[in-house]
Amino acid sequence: MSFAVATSLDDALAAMAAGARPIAGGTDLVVGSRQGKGALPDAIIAIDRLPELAAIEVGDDVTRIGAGVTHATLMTDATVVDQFSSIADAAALVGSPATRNVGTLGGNVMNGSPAMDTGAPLVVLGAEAELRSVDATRSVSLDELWTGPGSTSANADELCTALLIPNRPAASGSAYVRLEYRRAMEIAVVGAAAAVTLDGDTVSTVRVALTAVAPTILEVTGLDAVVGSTIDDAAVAAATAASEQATPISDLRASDAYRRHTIGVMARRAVDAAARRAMGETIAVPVNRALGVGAVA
């Protein structure tokens, strides 16, 4: 196996064009190899020292979060915490402090796990992935990017360089809530993210996406019907739709019936927390800890 450190983005893209696999934190690649899920690639190009991948840039209409931004940064960055709170909620729950300090947003997204914590928040916020190769740059929606558990539509020579997120309108809030059995090194049993915009006391827009209940992150459909309703009615409708649309499996961690029930509970809590943030209430990151959701110790 060969290993090289990219000194520029062009270096990284050239190495990938020649067959190398990019690595930043390596938290998924190394663990997967140790667990026998796949052999290490023949060539690795390290991209963790590229400053252009670690920047958060706020534009007039879109905020660009570099794929190399770590979870530790996401959970504390002022722009993310204030404008894209659900991402901060999710990042604060990822792995251990060591994992959060080296694991990156782009790595989480490109791993393609339906249990990833940052996926549902990115979906409800309307994020797109920026994919770049030697010859081209393109942006793809996340529902187009994720094609199944652990798989994406990206070409082998394409590097995820950023997540592009539309800036939020006034009176908006988002939140991510996860069911967990313990507070550290936990993978979501189920999780739900919500993004809400209010018009006075009623809901103007609401999006909900679900973690660990389908082959990919699942966005709940049919919520246009709650526009103009109260926050409580919107939360109840989201809970019902989430339970109906989820297609969970049974495994050692939970049965499909348990997941189907609890995903509705998580969806309702996420909508409620997002709406409270939209009203100006300060709910600390992550919502799980602030509201006492999930494991107590």
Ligand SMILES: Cc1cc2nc3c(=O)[nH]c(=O)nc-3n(C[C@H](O)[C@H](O)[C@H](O)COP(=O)(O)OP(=O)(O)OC[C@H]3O[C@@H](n4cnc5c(N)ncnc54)[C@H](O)[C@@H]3O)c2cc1C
The other form holds:
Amino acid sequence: MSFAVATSLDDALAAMAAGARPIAGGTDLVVGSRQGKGALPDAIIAIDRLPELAAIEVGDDVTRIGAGVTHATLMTDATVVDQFSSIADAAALVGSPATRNVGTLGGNVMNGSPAMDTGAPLVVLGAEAELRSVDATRSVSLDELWTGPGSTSANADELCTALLIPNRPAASGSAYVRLEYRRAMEIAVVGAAAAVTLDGDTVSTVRVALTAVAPTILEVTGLDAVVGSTIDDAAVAAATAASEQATPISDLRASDAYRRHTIGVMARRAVDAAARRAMGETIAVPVNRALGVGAVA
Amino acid sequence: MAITDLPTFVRADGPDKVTGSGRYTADMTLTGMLAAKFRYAGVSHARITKLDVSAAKAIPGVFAVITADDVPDVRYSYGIADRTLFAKGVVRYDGEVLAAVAAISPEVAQRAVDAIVVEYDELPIVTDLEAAVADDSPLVHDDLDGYAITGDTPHHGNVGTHSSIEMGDPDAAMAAAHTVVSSRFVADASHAVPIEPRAVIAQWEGDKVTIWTSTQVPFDARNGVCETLEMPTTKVRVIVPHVGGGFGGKCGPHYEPHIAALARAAKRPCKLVFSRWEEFTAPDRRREGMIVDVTTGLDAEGNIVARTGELLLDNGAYMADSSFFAQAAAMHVAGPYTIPNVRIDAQLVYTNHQPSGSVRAPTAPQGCWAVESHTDELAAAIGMDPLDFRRRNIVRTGDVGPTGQTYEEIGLDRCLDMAAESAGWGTTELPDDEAFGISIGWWPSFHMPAGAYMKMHADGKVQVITGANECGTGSVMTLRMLAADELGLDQTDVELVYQDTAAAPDGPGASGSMTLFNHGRAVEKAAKEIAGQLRELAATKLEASAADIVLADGAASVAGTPTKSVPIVELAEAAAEGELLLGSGSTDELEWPEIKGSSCLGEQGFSSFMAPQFICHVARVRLDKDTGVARVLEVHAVHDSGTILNPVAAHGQVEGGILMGIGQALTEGTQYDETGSQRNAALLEYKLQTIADAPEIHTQFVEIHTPNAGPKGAKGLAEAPNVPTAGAISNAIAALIGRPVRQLPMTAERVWSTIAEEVTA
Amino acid sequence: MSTDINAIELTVNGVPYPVAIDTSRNLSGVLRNEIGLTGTKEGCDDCECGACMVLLDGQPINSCSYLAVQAQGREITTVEGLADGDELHPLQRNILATGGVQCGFCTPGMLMSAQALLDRNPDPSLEDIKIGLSGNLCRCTGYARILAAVDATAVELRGTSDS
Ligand SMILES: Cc1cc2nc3c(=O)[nH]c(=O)nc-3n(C[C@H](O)[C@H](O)[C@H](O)COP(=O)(O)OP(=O)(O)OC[C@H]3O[C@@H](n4cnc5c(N)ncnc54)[C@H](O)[C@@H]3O)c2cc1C
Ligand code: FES
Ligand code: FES
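May I ask for the structure of the form predicted in complex with this ligand now, the form predicted alone having been displayed?
Below: every chain and molecule of the assembly, starting with the one above.
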């Protein structure tokens, strides 16, 4: 087994072209190997010291969040907290301070777990993943990227360099809530992100995506119908649609029936919190803790 | 904050622990030491048709692989001697040890473990308690009567111990009752989860073995080695480095014999360190699952006139120290109430789960949760406030309890009143999604023989040599206070020599909240001996009568004449040249409280409670009704544990016990798959409460004069705080949703289903 | 089996240690076995208990699940590096004084998380402390005294830095 620390992006890409797997925080990769799920890859290239991956750049239309940005940064960065609050909500819930300190956005996305917390926020914000290899750079939609639990369509030599997020129109807000049995050190039983844009008192766009109720992050469809309705109506419609469209499994964390019920509750609360933010209300990150037990709205 | 108002008490082992210099067993290394690993059964019930270790032995770097064939053929355990060190013939739970490997590194040891070949004929797996007691159930043990059985241990089929408590005529009283309520509650198993996974090191010198281990009870560990490896007591020395928590989980002998046998075979010291997965699944120390069916009859005024109950407890595959569980559980389901007519029948049932064993107040949190939830149902049935209902029915000083024990001075009534007052029961306005719940409980103190030696050196410093074991509670530290007090010294003049079976007289170690109660009495006696010697010396020197000598502030003085005084160190100096200052003490037998008018089947020493401790907890809970997620915001705890000698340690025990209780109430349940294996043997899935979940805890002590108690009137304390918390939380949830959640833990999903049932009902 | 050994240098509490280790080795194991600093504890298999918490360039990490090779070139701080010679760090002193230490197995990890928190946020609310220590499980204390100790330390340290 070999290990090297990449000192430049090119370095990292070359190592990957030669077959190395990237390690950022290692909170999925190393932990996964310790749980006896499998050995570490034969060759590892550490990408955690690359400044190129650690930047958050606000462009005219798109904000570029480096794949190496840690959850600790995401939850406190002013741009993310103000503009893409749902990502900050999600990052603030990941693991413990130690997990957030080294765990990265790129690692979360590329690990491809249906329980990843930043996934649903990225979906509702319309993000794309920037993938780079020695030869090429391309952007893919997240829908295309995630192909199943723990699998992505990225080629083995492709590094995720950034997540590209369209800047938000005025009167917009987003939020992420998740069901938690305790107030820290949790894994999503279910979670929901919502992004809402308002036109006065009514909803002009709403997107909702769900965590841990399908093989990959699931975007709720058919919400066009709520355009023009009140926030409350939109929240209720999103809840119903979320419960209907979810295809949850039963496992040791919850039964399918309970997941189906609570995903509706999470969707309603996410839409509600997103709309309140869109109206200018300040709800601290993360919504879960700001609003109390079990994410009570 | 109140915490900083308490007098500071810096534990003698504290600096070691905060600087990282303190050694726990896993921190130790011996020259030539090998890594030990176990091969586990991996299936819950099967006959072994082949066990071949030859490939494992052939791996370079492997020094020994041992199985049942390599140790004496001894069956052992308390109550029913049903087990062997290594599986023999049949495996009965998946964490049963088949073989042990010693190798040059953990990696090589693991490869050897994987190279062991085992083949099985599968046997039917018994996991369901009700099915297990049916006549046609497959048996976990074919022939219990083929095992050596000790004590009053009625058994049959899969029932390991059948115990009952009975008084009066419950059938007639129930028939005549004004209101009768029947309830069923089902508690899942749970785990002790000390943060330190257990570790054992063994090293031989000639025919003697020294074992370093993270046990709570070094003498039990030693005796276990002696019994299973057929060795004399004098050839086995158990030393206990710092222990990273126990909670019962590290009581009894565990893997000390295995590692001793392995080290002998490998001719090298061997070290075992458990992973968290092993810590969950292998040891015989799981908190037992329980089914409680309880029926209570009330008269028109709301007095309890009769109670009957049927209990099934999941013993798992083998008897650890569990033979008393059935009777203990029966006592908790009877509860600290005046009930003239009682019959509670409890069966400890073998299954193919991991064995159950003492975990902090065994059987009590579950039994108490069931009966206290039932108590609120009783109060509701007659429209009475739960606090008033308890005030009417609890045992008070001079009352007769449910097995005919008459209580001398007890403080349960004051616990109830003070907890209610502290919480603002009935006066605090709560939002719609919050409620209070109240619960009471009890727990005995235990007498066990314990000894202490003591020596005072020429410099006036004292060493106490005790069999007590410090697993965190701080009660061993309190022993210094007791010795210092008798001798008129400061506690910093007293050092403890402890956790070494070769040095100290025997004792129960850190089990059953017995450190202070028993080791404390022995230390007091030993100190009194030296104090007597000092008084004689001082009397001669000061020309006074020994009876008039007072030992205080480092000096021996004549009572009433403080000018006639001599520093203790001077006496010690003189003694060092003459008759040495040595003391020893052993606990006096305490009389077991008498019971009258009751009869008990399967008597296991729990039908009456010695120096009983009483508790009342009030929990304030907030519930998210949409999801069923409950959060405990406050707990008001009042304890009658007799005299509190060390307030900081006492508060710490209560706070820790409450957090453990909240975990058991809401998030800590052992989940099994259909084959009897634990599904959630990891801390992300078996969820302890974090600091972010911790509520405000308001603790008070009722310090009354307790007859027949330990040193200075102290009773036990470490287990009691764990008893009533889940009951209090249950009653708060029931107050919010109109009915109790009938399964423990009361997970969010279970709360939600209970709400949903109500909607459809 | 990998035979790939890396000769690297790890800087722990300001002291450089040359070690030769396999790539797959976790940092806690190397600290405990090769370097001989056993204050860092191991209580689980996978990042769930916090007993192994150390600081990497001042920030907390679960050393049980961090590759030792990935820590080269960074400053590692363990519980052994907290005290100033024989002088206990205020966190150590206060956690003893309040009674926040029982079995002590969680204590090193707690102290490291607390140290990182106070470095990041010298004036934490009780809720900030709770979140800051939420990756450290303690089974003994019920946390109240640990919370009080960190709170008291924050007050104490602010007092000294103001003056
Ligand atoms: C205790 C604990 C709690 C956790 N709690 C949560 C939680 O609440 N919510 C949650 O979502 N997750 C949680 N996680 C999972 C994990 O922390 C996150 O997924 C984290 O974001 C992973 O980032 P990383 O940098 O550590 O990834 P790594 O482990 O370094 O990498 C993960 C995977 O992605 C690949 N990879 C990493 N970076 C890139 C890149 N730039 N391009 C291509 N491939 C890449 C790696 O090769 C690897 O396969 C938890 C983990 C632990 C240990
Ligand atoms: S040992 Fe690292 S988190 Fe438990
Ligand atoms: S003091 Fe024992 S785990 Fe915290």
